[in-house]
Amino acid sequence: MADKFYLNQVQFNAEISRCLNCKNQPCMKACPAGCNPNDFIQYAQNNDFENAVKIICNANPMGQTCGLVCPDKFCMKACTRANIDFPINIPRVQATILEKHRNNNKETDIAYNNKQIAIIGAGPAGMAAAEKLASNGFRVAIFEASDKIGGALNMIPDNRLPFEVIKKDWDFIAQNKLISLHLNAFVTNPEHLLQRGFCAVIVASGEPNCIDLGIEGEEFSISYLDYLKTPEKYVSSGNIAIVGGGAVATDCAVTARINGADNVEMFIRRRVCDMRITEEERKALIKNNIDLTTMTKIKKITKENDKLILYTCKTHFINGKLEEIEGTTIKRPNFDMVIKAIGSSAPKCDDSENIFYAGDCKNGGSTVVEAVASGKDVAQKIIEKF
């Protein structure tokens, strides 16, 4: 596994070898946890992993798992070597340096200062919080729906975020004493946990509610989150439709694929390059011969002799805004699955009280290392307050 995970000794060395160690950091900046790779590989050159790994976890306490999944967005677009040749692999470095060097030496020996909170989710969002607030000596409980850790970060598929790496980060955010894990906790009420005795309650619970396609024969699609949960329930050898260009879109194709599917056809709306997803899931597409039918809207979906048929539309843009072309709808029959991967939602929530949201069911979906800023925002909000 180490061998397509992580950088090798030679890449690895050719890689921190590139920084140009600026002096405006710009790939701290760019990061939404604030991490400083510029000082981690510093560290590297010098062969100081200790301090490395400090720096790391310091910032991020889910580093491997960003490492692995971090878009080239962040870090890797600010780095000034992108203006020169290319960006360094700043994520794969991250995750090599904390696979090869993380050691679970942590300073866990903390002073309680007798506050306890609660936090509802055990995802990116809720694990940072955790970490940053015992950390500063409050008791924390997660209460954690499932029956394990990682949220939403289960449905990434094994070819790119094995479940251990998730694992790797809790353990080690997990050798403070202060914090307990409580899975198989469902919480259906914030308020009751402030009635426990918590000083504060932070809800860190996702987006539960896959977005409807909103059309005639909806009920014959599965949802990308029943999909990427149990992707073992859904294998098929026939011909499979992805609805949907993202990222999660891209994960059940690929994951389909994998799953011994003779096609699959992602149905986008919009445009190749109004795709959001990174240079690395472009190739896995066509890696894995993925058809992409774009400026493309799916109608209707209807069943006949255990078959799915799509009805689709052409799409084009009037004066920048994306519209069906009249008279382009046809008929395209023999699929054997309709997985909608249009994105979820979360009912609305805000801050009261002594009760906060952090992670996904307050931003909406995001990337993991914004799901652990907003963890670490919301801790040290508390942390201010009391």
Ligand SMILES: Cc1cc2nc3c(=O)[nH]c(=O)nc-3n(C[C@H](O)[C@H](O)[C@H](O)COP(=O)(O)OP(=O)(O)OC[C@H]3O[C@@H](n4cnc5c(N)ncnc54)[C@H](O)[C@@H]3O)c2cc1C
The other form holds:
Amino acid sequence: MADKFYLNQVQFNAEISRCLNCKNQPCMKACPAGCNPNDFIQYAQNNDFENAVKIICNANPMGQTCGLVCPDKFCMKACTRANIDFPINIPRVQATILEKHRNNNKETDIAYNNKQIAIIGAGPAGMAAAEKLASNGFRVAIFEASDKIGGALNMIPDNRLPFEVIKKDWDFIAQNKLISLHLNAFVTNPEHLLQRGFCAVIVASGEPNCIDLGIEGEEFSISYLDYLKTPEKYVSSGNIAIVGGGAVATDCAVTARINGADNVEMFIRRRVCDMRITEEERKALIKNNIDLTTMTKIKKITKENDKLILYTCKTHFINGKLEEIEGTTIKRPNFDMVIKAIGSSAPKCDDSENIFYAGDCKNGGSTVVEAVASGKDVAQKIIEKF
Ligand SMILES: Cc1cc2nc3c(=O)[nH]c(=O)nc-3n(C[C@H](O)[C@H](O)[C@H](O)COP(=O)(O)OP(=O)(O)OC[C@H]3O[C@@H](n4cnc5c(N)ncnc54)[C@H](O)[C@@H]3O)c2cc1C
Ligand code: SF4
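Starting from the form predicted on its own above, please write out the structure of the form predicted together with the named molecule.
Complete assembly follows, chain above in first position.
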């Protein structure tokens, strides 16, 4: 696989040799899944990759995926080395260890405890819950509406997360014969699964709805969900507008550019410093010549002669509150596509007696490692209850 995803031997040695082996292990405390970088790096320093792999996979069954996409706000932010020069690139060290040394010989000979659990959704939360339950003797059936595993991971562009990596984590999890996967299996009501004999159901169905702009001409925009699922189906040249300034909007902008757009302009209501994106994402915006139009709100979209026109106005902060500045509306003509990427939502859900919610459908749009942690937590609740 392309070297850009993993560290070469020289880079790997350089990174692990910078670990200070801190006694209080701040990196572990900062990892939502409780993975211990200090320990796996110590094992790697001693060339004991079998134990390094175990440390990662026991804490995080989606460890290789996380190694490529975990943002720098967790373990890296806590890394003490940042006080001397710069933090260790823990995620890449983790991904490199699994890519080179995981040999898929997971302990699979686990006795069945005669209890069956159903999981709705084969995203990171569902997969992590399945791994933990099956490792504790539960038989687990995962029902996934689409024709592939991964959930929202499939919307992360290939240049950041190839499907092959998601599959490697899944293949590692699926070695446990107590787990079965049912694709193209949309579940209309979790109660039906309880009636079929499952003693509990975990709903890990993610956040399926893109938040609307709520403006006139909304119908001329497309959602990031539709765009990122199949970007090749949409306009690949001309001028593309992205509404939003977060990580998903950044993925849309970079993808549009890579797919041939002449100009990509992001419309952001706040300032550049308010954009919740990582250093890598900032660099990707610069590298791909993406225009940022900040402190700007889209008020209306119209269509004339196959071209889209945006009506935008400026915004400012008054007592910390973002407001429109009157009299600043202008017409921005000549767009070929408008992609809205201002967030997603899921219907509100609360656990009931034997139905438990995990991941983004419970906690709102988060990160892969947080979805993994949530899936593990719910699995632990079920292990204790049954
Ligand atoms: C474009 C994009 C970029 C991202 N980039 C990053 C990143 O760089 N780093 C990071 O950490 N996180 C990133 N994320 C967030 C991360 O992907 C999500 O937080 C994570 O996937 C949530 O996991 P989940 O298991 O809760 O839900 P999902 O991954 O959404 O999985 C839910 C699954 O449930 C299935 N499902 C839904 N309803 C049903 C039903 N009724 N029956 C059966 N199946 C059903 C869906 O088909 C889906 O497969 C990104 C997300 C997006 C959209
Ligand atoms: S899973 Fe992510 S946050 Fe946790 S140690 Fe690994 S790279 Fe860091």
